[in-house]
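The chain below stands alone, shown as C-alpha cells; this is the form predicted on its own.
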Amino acid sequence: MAGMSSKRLQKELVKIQGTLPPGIALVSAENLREWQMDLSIPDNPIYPPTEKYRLRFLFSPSYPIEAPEVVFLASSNPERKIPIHPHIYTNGIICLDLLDTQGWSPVHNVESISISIQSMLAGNTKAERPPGDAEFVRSNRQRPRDINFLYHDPSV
C-alpha cells in the first residue's frame, strides 16, 4: 500500500508545483508524509484579503484510500492565524465531512481538499467558533481523523 501512496503523492506534488487556483499555494513538501499549503480567502470581509492561513496535510501509508489528516496551523513567523469559522476549532481541527472516513473518496487530492476548504471559508457568514470550542480544545486527545463529528449544519 505504501508504494501506491508514494506514487500518488509524487504525481500530486508535480501537479501542484505547477499551477494552482488563485489563493492556494504550496509552502513545503519536503517529504511524502507532511505538506503545508497556504490559503487566502477572496471576497469575504471576515477574512482580510492579505491574510493567509496555513494548512498541514499528514499522509498515512494508506493514502489515498484513507483521507489525509488536515488541520490549520498557527505560527508567528510568518504570521498565520487559525481562521474563525463555525466548523474550525481554535486548535486548527476542521469539522468537514470530506476529511472523515464516511465523506472521503480516493478521487480527492490535496488540490481538491484545499479548494473545498477555501470555498468553505469564502462562503462563511458567521465570525464564530463551533459550539463547545473551548471544552473540545481542552479535552480532545484524538487525532482529527478519529473524531466522530456530527455533520448537521450544511449552511456554513
Second form
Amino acid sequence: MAGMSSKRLQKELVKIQGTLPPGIALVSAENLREWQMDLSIPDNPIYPPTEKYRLRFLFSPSYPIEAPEVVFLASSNPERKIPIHPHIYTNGIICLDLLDTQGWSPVHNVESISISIQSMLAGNTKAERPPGDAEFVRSNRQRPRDINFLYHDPSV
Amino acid sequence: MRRLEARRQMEEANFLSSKARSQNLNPPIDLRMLDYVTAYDDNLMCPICRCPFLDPVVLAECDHCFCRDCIRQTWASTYSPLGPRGDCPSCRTPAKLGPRSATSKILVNITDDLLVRCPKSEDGCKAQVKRGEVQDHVNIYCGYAYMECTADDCELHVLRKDAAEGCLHFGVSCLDCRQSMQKASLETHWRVQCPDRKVSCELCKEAVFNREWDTHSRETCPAISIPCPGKVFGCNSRSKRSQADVHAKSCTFAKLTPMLTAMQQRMDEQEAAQKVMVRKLEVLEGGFQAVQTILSTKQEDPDQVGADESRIPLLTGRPHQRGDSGGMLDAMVVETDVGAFVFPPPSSSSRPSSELVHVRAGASLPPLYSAPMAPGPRPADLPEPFTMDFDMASPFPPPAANGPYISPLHHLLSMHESLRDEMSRMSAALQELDGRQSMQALNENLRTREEISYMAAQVAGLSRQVHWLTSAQLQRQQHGGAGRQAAGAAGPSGSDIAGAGAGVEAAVSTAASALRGAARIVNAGQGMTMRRGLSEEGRTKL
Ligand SMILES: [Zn+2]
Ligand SMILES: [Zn+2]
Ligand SMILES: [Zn+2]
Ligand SMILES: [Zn+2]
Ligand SMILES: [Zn+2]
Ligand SMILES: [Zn+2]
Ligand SMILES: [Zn+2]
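Having seen the form predicted on its own, can you show the form predicted together with the partner chain?
Complete assembly follows, chain above in first position.
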C-alpha cells in the first residue's frame, strides 16, 4: 500500500512540476507526506489578485484510497491568510465534500483538488465565515476528514 | 527415444524447482512500482494508481476501467458478502465486480507489452523487458537477483551473475577500509558503502573518496561550472570552478559585487528604519488630528463640548440661577445632588446640604427616575428636571435654563434608541441561548422518555408475571385447600400468599404510576423551558 501511495505521488509530482493551471503553484514537496501549494484567485473582488493562499496537503500511506488532509495555512512570512468563505473556518479547515471520507474518490489528485478549491473561492459571493465558526475553532480537536460537517451545501 | 523423453522431463523438473526456489528468494514484484522505459498513452492509465492497467476490469454498469486490485482496495471499506461492490470512483454509478468484469485480451496484451526497467536496475541490471515478463526475468535470468549458492554444502545466497564463480561465502576484508565481510557482498560494499574506496569523478577525472563525494560534487570539483559571483547583479556567465578567477578578473559585475552587496545591505537597513519612522509619523499625525478636531468643535459649537469641559458652563451658569455662593463647592452640589430629587421645583434656589445623596453622574438610575425620562410632550414650565436628568445620565453639558430644549430631547431619544438596540441584541442572544437549551432539553427528554417507556413496559411485564404467578398459586391453593381446610391447618397460608401477591402487584403498580409521573415531570419541564423562552422574549421587547 505504502508503495502505491509513494509511486503515485511521485508521478503526480513529476506532472505538477511540469505544468499547472494558472493561479496554482507548488511551494514545497520535500517528502511524499506533506506538500504545500499556493493559490491565487482571479476575478473575484473578495480576494485581491495579488493575495496568495497556502494549502497544505497531508498524505496518509493509503493515499489515494484515502483522501489527503487539505487545509489552508496562515503564515506571516511570506504573508498568507485564511481566505474568507462560508465553507472555510478561521483555522483553515475546509468543508468541501470531495475531501471527506464520503465524497472522496481515488481518481482525484492534488491538481484536481487544488482546482476545485480555487473554483470554490472564485465562485464565492459571500465574504463571511461558516455559521458557528468561533465555536468550532475553539472546540474542534478532530482531524478534518473525521468531522461531520452539517453545512454541506451542494450549491457550492 | 524414451531416454530423451526422460531427460527432457528431468530438465523441466530441475528448471521448475530452481524457479520455485528462486521465487522464495526473490519476493514477487509489485508491478505498480516499475519504471517504464517510454511514456505510455494516458488512455492505458488506471485513474486510481496512474500506472498502465494491471489485470484491468471493466465495470459493466458504466464501462469505466480500473485495475482489479485498485478497485478492490477502493471498495474495501464497503465490503459486502456478495462480492466487491461500491460506487464507480470516476462517475459514482453503483457498480460491482462480476465474473465477466475482465476486459478484452487486447488491453491486457498492450499493457503487458510495455517495456519496463528491471526492478534490480539500481543494483546494476541494465535489462529492459516487457512488463508481462519481468517476474520471469527476475526469477530466471536477472544477474542481480539472488539464487542459492551452487556449492552443495552451502545454504547461502549469491547474485545469479556470481553463481558461476563457485561459493563466494568465505571471509575477506576490504582492502580500503579493512572491514571484514563475505566475498559475495564485497562488490556492493565497494559500490555504496565503503568510505575509503575511491571513485573517479566523471567531470574532472579525479579519484575521490566515497565519503568525500558529496562535498566534491557540490563544492570542490574544479570541472563543475558555477555562476559568476556577480550573477545577482546581472552577469549571466558560468564558468568552470577552476577558471572562475580568470572570469572574475575581467568581469565588471564580479568586481563591483562586494560594493554592491554592501550598498544593498545598507539600503535594506535604511528601509527598515524608514518604516519605523513612517509608523511614528502616522501616530503623531493621528494625535495631531485628534487635537485639531477637539479644538475646532469647541470653536464651532460651544454646546457640544466634551465631558471634561462640562464643568465650565456649570460653574458659570448655576450660581446665577441659585444665587448661592459659587465656586468649587457648588459644582460638587450640582454633580451629586440629582439623585435626591425627582421633581425639584424650579424655584428652589438653595438647598440644605444634608439632602445631598452621593450619586455620581452616569451611575445606574434609581427606578423612580426612569419615569420622567420617557419621551413625550413635556410641560414647558418644567425645564429643571430635564436638565437635571440629563446632567446625571451623560457627560453632556446642561443647557442654560432658558437655552434650546431641542438638543437634550434629541440626546435622550438617541440614548433611548441605543438602549433599544442593546436590548434587541440581548434578546437575540437570549433567544439563541434558549433555542440551544430547549434543543438540549428535548434531546435529553427524548432519551429519558425512551428509558421510562422501556421501564414501564418492563414493569407491566413484571406485573403480568406476578399476576399470573399469584393466580396460579391461588388456584393450586384452592384445589388442595378444600381437603386441607377440613384439617384446618392450611387456610391462612393460602390467604398469606394471596396477600403477598396482591402486595407485590400493588408495589409494581405504584412503580408504574411513579414512572408515569416522572414522564409527566419531564414533559412539564420541557413546557416550562418553552414558557420561559416566551416570557423572556416578551420582556425584551421594549
Ligand atoms: Zn490501478
Ligand atoms: Zn463509472
Ligand atoms: Zn534484471
Ligand atoms: Zn556459498
Ligand atoms: Zn571498504
Ligand atoms: Zn570532480
Ligand atoms: Zn561575470
